[in-house]
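To begin, one chain is listed below as structure tokens, in the form predicted on its own.
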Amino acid sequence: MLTQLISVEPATGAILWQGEAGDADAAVANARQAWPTWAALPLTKRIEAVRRYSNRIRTQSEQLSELIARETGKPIWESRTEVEAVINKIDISVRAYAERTAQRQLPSQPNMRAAMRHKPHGVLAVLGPYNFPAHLPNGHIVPALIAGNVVVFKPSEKTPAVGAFLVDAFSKSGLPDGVVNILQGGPDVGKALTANDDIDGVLFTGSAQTGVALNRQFASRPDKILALEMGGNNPIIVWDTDDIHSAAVLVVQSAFLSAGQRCSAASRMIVKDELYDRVVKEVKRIADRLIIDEPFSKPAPFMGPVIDNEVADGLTESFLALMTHGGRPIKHMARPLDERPFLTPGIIDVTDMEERPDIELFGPILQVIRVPDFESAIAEANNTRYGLSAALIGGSAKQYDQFWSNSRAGIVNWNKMTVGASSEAPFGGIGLSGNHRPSAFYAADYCAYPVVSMEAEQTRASIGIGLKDED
């Protein structure tokens, strides 16, 4: 059991924070009592007290941004991005909560009044990931708050000084004691919080391997709320195009921003026999130009590291096996600091192998694959078990349509990148990417539930039919 935790900047190796795993019951008591009291205040206030920590998090958010970069690695400009995400987030969820979850008047019998509300759920449990510690937790807790309910988060063990953060945040910003705890640990901890029976559900971004186990462990508790945000393989098919740059930034930018560290991020490349050497020459020239550095470096980096040695450890290991099993290289990966988890990125055509691995390969590494026309590389897009995100670079206005017909995902783009979703829309896959709860704008749908009424002023009421006469 993790007991003591330890937070370790990727880039530098320095110790960033330090601190004891939590109580999950203690959480959890903590919440229940403090639910019936949130739930109870009028939305209006709820929406004010979101909104006192968007505004403290807008007047913090350089030191916000900083912590970040420090604790996942990730560039300061890509973290000032993800920073302003979490601000952006609340105007964002106080818009879906009015559009998916308003008060309505539904068409009644004469003198009878039928309407439509919707109720929060209680205490929900929200499970963080590393490669957003701000912006995706985030994305399940404000819209939870907003709509009544209470939450225990439990952060990433790799990042939670920003976990902290966030926190500190909302409490500073005048929210009652108990509205937003936060849980400290290891998975040990996470399974403690979820086998809780007094939470009423659980809001998940993460790997698919966690998704899968706890829809197995909510298989039999339907009055539970379960909401999976999980990981992808996503494909990106480079097809009929003349602008090869254009399309070779789009691929570069979809599978290696984050340092390939998002749920979204472009895991296979697919291409046209015929466009097959232009392409793969400018993805690879474009590649090589890419700055791998330390987030407060100059000039800016692309990419920082990925997020731990054991991380980067495994994804050497993962590039290796496809070479061994088939997969030519086009661009080695390598690991220029054998002490720190800076990884360059790696391409390798894995057209010959018998047996593609379906799994999502976390970070910087991209699998490319020839075909040799249209419905060949549907279908390989298609041949995964994920559903997350899909993108089409080039090919018709036909073609794109037939593309967006037949993909099974999410998220399908023409002529835009694997990445980047709006918060003003829905955000979420099927198949073992998701439990077709999507997030972001739909959010709201997820942490309340409706609630039908009909309603009368008096009491009158008569039986006309199926009575016998009266003695």
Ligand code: NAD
Second form
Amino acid sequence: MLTQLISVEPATGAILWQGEAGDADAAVANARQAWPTWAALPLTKRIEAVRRYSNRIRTQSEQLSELIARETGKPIWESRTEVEAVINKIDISVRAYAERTAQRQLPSQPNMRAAMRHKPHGVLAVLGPYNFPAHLPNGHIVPALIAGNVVVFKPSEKTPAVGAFLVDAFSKSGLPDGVVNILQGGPDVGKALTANDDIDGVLFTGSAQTGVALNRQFASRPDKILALEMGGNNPIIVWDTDDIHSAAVLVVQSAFLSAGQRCSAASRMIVKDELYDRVVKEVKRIADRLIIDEPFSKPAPFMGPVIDNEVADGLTESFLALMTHGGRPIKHMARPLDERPFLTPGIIDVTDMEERPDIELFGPILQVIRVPDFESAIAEANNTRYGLSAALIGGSAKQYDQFWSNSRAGIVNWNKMTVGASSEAPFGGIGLSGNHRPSAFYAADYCAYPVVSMEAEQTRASIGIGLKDED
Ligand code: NAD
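May I ask for the structure of the form predicted together with nicotinamide-adenine-dinucleotide now, the form predicted on its own having been displayed?
Whole complex next, starting from this chain.
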């Protein structure tokens, strides 16, 4: 059990933050106490409170960007885009609440009203991942608060400093004590939190392994809301195009942005036989040019390290395992500094592997599969238990229609990256990628439940049929 947390900057090895693991039961009790008052506030007051929070983040945006860059190792330019997403989430969530869960008058008979309104669940546990330590938990917390829930937020044990920063910003924005509670700790603390019967639900972003464990844990608890945003094993198909360079750029961005640590990153490039040599050559040529360096270095890096040495070791072992099971390396994955988790992108042809592992390799590894025809390309794209994002690069409009109809994923793009989804849209997947409770714009849906009421001013009723005459 992790009782003492230490957050180390992946790029430098410097200690960034340390602190004690928290007490889940105390955090839930604190939240429970705050809930009735928060839920009873008028919606406008709750919106005002989250707007104060976003204003505070805006004034501290450079500080938060630097903290994200240091704690995750991602380049400062990318961390700034994450902070932008945090700020933009407030207006988007206000709009989403109005569009998805606002109160509505329904058609009804004379002398009565029929209304639909939404109510909050109560105390929600938010479990965050390390790859977007601010944007993704924020994407659960803000809609949850607007809807009238209170939150116990457990950041990833790998990014406690960013988690603490967010919760501090909430409390300094005048949110009442107990409305957003920080709970630091690792999986054990997460387990203690989700085992507490006084929570009303869990909003989770993380790996399929943890998500499936949570799904099992809550199998006999239909009374708790469970929103699972999990990983992917995402395909990108490269088909006929007269711009091989742009196709390769889209592949490289999809596979290697954030050092491949995006749930929507492309893990598998599926390429038409005749284009194989040209596409692979160009992808490799661009990947060879990527600058991999510390977040603040100049010239600006394309990507930084992965989150820690253990993850880097796991990824290099996975690359070797693909090789020993029949994969043919196109570009070896290297570890330029033994003691730090920088990795160069690895590209490997797995076409001839007898059994390809259908697992998420959460890092800069691109597997390549060559196929003879478009039907085989779609079959390969769907050859996974996951279903988060998928893209077709090139091909005709007709082929895109076919791909769109037959591909199994929550995001299906054409001539665009697999990554970089808009917060204005729902974000989620099928299969092992989610439990049909998409986040982003649709987060409003899992933060409140509908209550339908028939209402009349007077108590007036009669039975018109099936009554005996009175004596
Ligand atoms: P993880 O599953 O290891 O951890 C996520 C969170 O759950 C952490 O806070 C962790 O402490 C906690 N946790 C772990 N085991 C637990 C348990 N048994 N009970 C309760 N809590 C537990 O995920 P990670 O490695 O931090 O994040 C990377 C993963 O997140 C990748 O798989 C990535 O694809 C996924 N992800 C998904 C999305 C999405 O929106 N679908 C977005 C970003 C990342």
